[in-house]
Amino acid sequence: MAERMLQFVRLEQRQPEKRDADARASDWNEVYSKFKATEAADQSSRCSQCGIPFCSVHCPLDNNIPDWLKLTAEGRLEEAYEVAAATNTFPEICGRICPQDRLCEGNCVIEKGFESVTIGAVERYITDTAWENGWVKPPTPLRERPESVGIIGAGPAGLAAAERMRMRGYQVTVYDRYDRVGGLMIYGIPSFKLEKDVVLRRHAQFEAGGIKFRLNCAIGQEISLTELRARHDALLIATGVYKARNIEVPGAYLAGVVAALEYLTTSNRQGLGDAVPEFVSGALDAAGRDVVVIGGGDTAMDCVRTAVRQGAKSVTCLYRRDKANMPGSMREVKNAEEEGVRFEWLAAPEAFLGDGGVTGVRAVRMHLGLPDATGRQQVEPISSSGFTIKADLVIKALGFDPEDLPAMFDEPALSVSRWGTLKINHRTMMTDLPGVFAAGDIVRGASLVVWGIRDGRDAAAEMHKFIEMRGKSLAVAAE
C-alpha cells in the first residue's frame, strides 16, 4: 500500500481540532481533541518517507516515526502501536507535551510551503487508541532473575529504567520522596498538558507487571543511601532537579512572589483532590489578581495559562530576549496569546515593589547584543526605559538547580560538577560510586521529558551490562 503515502502534495497540514480560546480557558481539559481514525491516516499518509528521516534523527529517543505513520496510514495501528513502544516508553505522553515543533515536526524534510507532517498528534492518536483496545500491556519478563535493582526518582528517566529493567527480569523497587508516581509529569505539568489519568494509569499498569513502589520515602531521612546499596545489586539516581532558580533584585522575598513550581504543584494537588491549604488561603490562587511571571521556557507557558484558568484579571510574561530567542515552543506561546497573556518581550524586572506584598514590577527594556561564547546574543539594558507593571502576584520561572544530592544522602563520595549536577562515566552512567547509576535532569540538568526517558533507556542497558559481567566475575572467583 506503498501508494497511500507521499500525500502531502495534494493534503493540506492538519492538527487535531483545538478548542475554543474561551471555553478551554474556563476549564483544565486538554486543549486539542483525539484525531478520528481518517484524520489519522490521512495525516500519516502526508510523510514522504524519506532516505534520511530527520524526524527520527531529531528525535532523542530516535523513534521509528516513518514506519510508525506508515503502518497508521494502512490502518495497522497495533502493529504501529509496537512500533512506537519499542522505543519510547511513554508514546502517550511525549505525543502530549513534546515540542514537537522544535524537534521531530521541526525537522521534517516537507518543505515548508507543503507543512511538516503532523507526528505528535498521529503518535498521541496510536497509543490511545492502544490503550482502548487493550494493546497495552504490563512489564512482564519472559524469566524472572534473582538480581534486585533500586531506582530512586519515579519521574520519566526512573519509570523508564524501572520498565526497562522489569522487561529483563530484574526485581525492581522504585524509590520517591513524593505521594504519586511521576514526578513532575503529576505536579508540574498542568492537566490542560497532560491530564493526570494518563500518568496514573502506567503506575498501575507497572505495578501490575510486579514493580515495586515506595512512595514518601526520603532518601537520607527514612532509608540511607548505604542500605539501599547493601539491599540492591544496582542502583539508579534519577531524582530530577527542584532547586528554583532566584532572581537577586530588591523585592524578591516580598510575600505575593512566589516560585514557579510551588505554584504549579499548589495548582495540581488542588485538582487532584488534596487539601492543600496554601491555595485555600489564596497565597498561591490567582483568582481576581494581576499576575506576571518572569521568564521564557515551558514551565512560564504553563505558569501563565495555569492563571489564566484560576482566573486571573490579568496575566501578563516578562521575557527578557525576544520572540524568536524564547526557549519554550512556540506552539504553547501561540496557545497562550489565544488565551489572553500579554507578553514584553525584551524587558527584565529590576525590582519588585510593595510594602510587606507585592504590588508590581519594575522593569527595564533590554536589547540584543553580541553573541557571547556560546553563540547566543546577549542582552543589555536600554538606559531611561524603566516601566512598571502593576502585579500581586508574581511567579519566578527561572530555571531549576539540584539540590545538594551528596548532604541528602549523606553520601560525600557522589560526585558533582560544577553546576551541581552528578557528575557520571558518560560511557557507563556510573557515579563514583560502584553499582550506583544516575540519569535524567540529575545529569543533565533540566531538560525535556523525552529526554529523562532516553536516559534512563541507556541507564538501564548499563546497569543490565553492570550486573552480568559481575556475576560472571564471581562465577569466574568461585571456579
Contents of the next structure:
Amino acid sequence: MAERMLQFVRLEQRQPEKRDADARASDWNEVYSKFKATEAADQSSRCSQCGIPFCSVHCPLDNNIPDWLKLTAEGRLEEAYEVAAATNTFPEICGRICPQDRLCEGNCVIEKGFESVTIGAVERYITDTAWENGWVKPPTPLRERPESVGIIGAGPAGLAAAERMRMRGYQVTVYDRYDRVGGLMIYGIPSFKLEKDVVLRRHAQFEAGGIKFRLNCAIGQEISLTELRARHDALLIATGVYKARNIEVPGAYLAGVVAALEYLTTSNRQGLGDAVPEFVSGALDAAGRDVVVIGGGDTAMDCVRTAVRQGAKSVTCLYRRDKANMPGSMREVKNAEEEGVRFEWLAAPEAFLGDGGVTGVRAVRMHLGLPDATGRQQVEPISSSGFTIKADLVIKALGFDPEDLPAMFDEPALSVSRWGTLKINHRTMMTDLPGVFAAGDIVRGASLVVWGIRDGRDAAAEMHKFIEMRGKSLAVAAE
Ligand code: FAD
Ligand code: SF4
Ligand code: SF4
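To test you: the structure above is the form predicted on its own. What is the structure of the form predicted in complex with flavin-adenine dinucleotide?
And the full complex, kicking off with our chain again.
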C-alpha cells in the first residue's frame, strides 16, 4: 500500500478537465469532463489512508472514502463501486453536485500546502465507469416480503428510502405530483451541473428492481393521506420545500418579475423536450433580455448561468452581502464569473421599475454591520447610494419555505415547526402520526441532495424497525 498510496508528495492535485467558458456557455452539457482511468488512479493514490479519515467524518453519508480511493488506485474499480454504492444511492450524482469544498474535500487532512484529494471527481468516475460496464444493478431483494410502504415524493430523500426498503424485500410505491422522477434533481438543478440522463437511468433501474411509481399523483388531491395510510404498512413524507420567498418592494408583481424555480423548471422541461408554453411565449426565456437575478445562493447561480445559456443580452446578480459571505458554493460563483455574469455585491433591490412590464431595478448599496445573535453580520443600507440597473427579466432567488403540509394533507395532527418544516422524533424519524415518517428538505428546510439521501437511508431503517416491531406485537397478541 505504502508505495501505491501517499503520493500527494509527488503528484499534484488535478481536477477533471473543465470546458472553456465560451464553449460551455453555448450548450447545456456538463462543465467538467470525466477523469481518464490513469488520472483517476493517480489522483486516488494521493490519499494518505488516514486512521481517522476526516473526509468520511464530514461526508453526510459516512462514505468509506479511503477504501474506494485505494481500490481505484489499484484499478479494482468494480469493488470500488460496490464500496461507494453501499452507503450512497447516487454516488455519481453526489460526485457531480455535492459542495465538496465544504464537506469531504474541505476536510481532507492533506489540504494544507498540497491540496486535498479530488474525492468527488473520483466518486463520479467510479460510478460512471460502473454504469458503462453494467455493474450497476437494480435494487432486487433476496427475499420478498408481503408488507408495503408508500413514499410521497420522488426526490433524493424518497428515492434513497425506496431503494433501501426494496432491497429489504418490501413492496414499495413512490407517489409524485410531477410527471418525472428525481424531484429537484430533474426540474431544479440545471443540466450543465447534472445531465438529466444521469437521473433518468436511475429511475429505469428502480423500476427494473420492482419499485412502483405513481406519477402525476398529488397526495392531498388525487389520493388523501388517510387513504394512503390505510393502503400501506408505513408511509414516508419526502415532499421537499417549494414555496418561494417573496420580496415586498414596489413593483414586485410587475410582468417579467418571476420566481427562480418557475424559471429553472421551465428551462429544464424545455431541455427535456417538453412543449412548455411559458418558454414558447417568451415569458420565461432570457434570450435577448437584460436579466437581473436577486440572491446569492446556489439557486441564484443556477439562474444566472441558465440565462447566459439562453442567450441573455446581459446578466447581473444582485446580492446584499459580499462575495465572502455568499451562501452558495464558491466553485459555482467562479464558474458564473467565467461565463460573463456581472456581480453587484453589497446591493439590494429597493423597487422594480416599469409600467406593466419590468424595465429596471432600483437598488441601494449595503454595508455589513455588527453580527446578530447567530454571529452573522447584519446588512444595512447606505443612505443616498441608490442606482438603477436596466432589466426586462428579474428572477427572484431568495430561498424556499415549506408549503402548509397539514392543510395540503388535511391532517391537523401533523406538527410543524415555526418555519413550517415537519416535526419528527429525531430518533425514530416518525411524525406525530404513528407509522408516518418524514425525511429530506421537508424536515431540514432547503438543504442538499446528499442530506436527502442520508435522511432517506435513515428513515428506511426506522420504517423497517417499525414494521418488524409491529409484526412481533401482532404475533404475541395472536398467541
Ligand atoms: P425534492 O428533491 O424537492 O423532492 C420532493 C418531491 O416531492 C418532488 O418531486 C415533488 O414533486 C414531490 N411532492 C411534493 N408535494 C407532493 C405531493 N403533495 N404529492 C406528491 N408528490 C409531492 N443540492 C446539492 O446538493 N447540490 C446542488 O448543486 C444543488 N443545487 C440546487 C439548485 C436548485 C435550483 C435548487 C432549488 C436546489 C438545489 N439543491 C442542491 C438542493 C437539493 O436539490 C435539495 O436539497 C434536494 O433535492 C431535497 O431532496 P428532497 O427529496 O427532500 O426533496
Ligand atoms: Fe463527498 Fe458528497 Fe461524495 Fe460524501 S457524498 S464523499 S460529501 S462528494
Ligand atoms: Fe485520504 Fe484525505 Fe480522507 Fe485522509 S482525509 S483518508 S488523505 S482523502
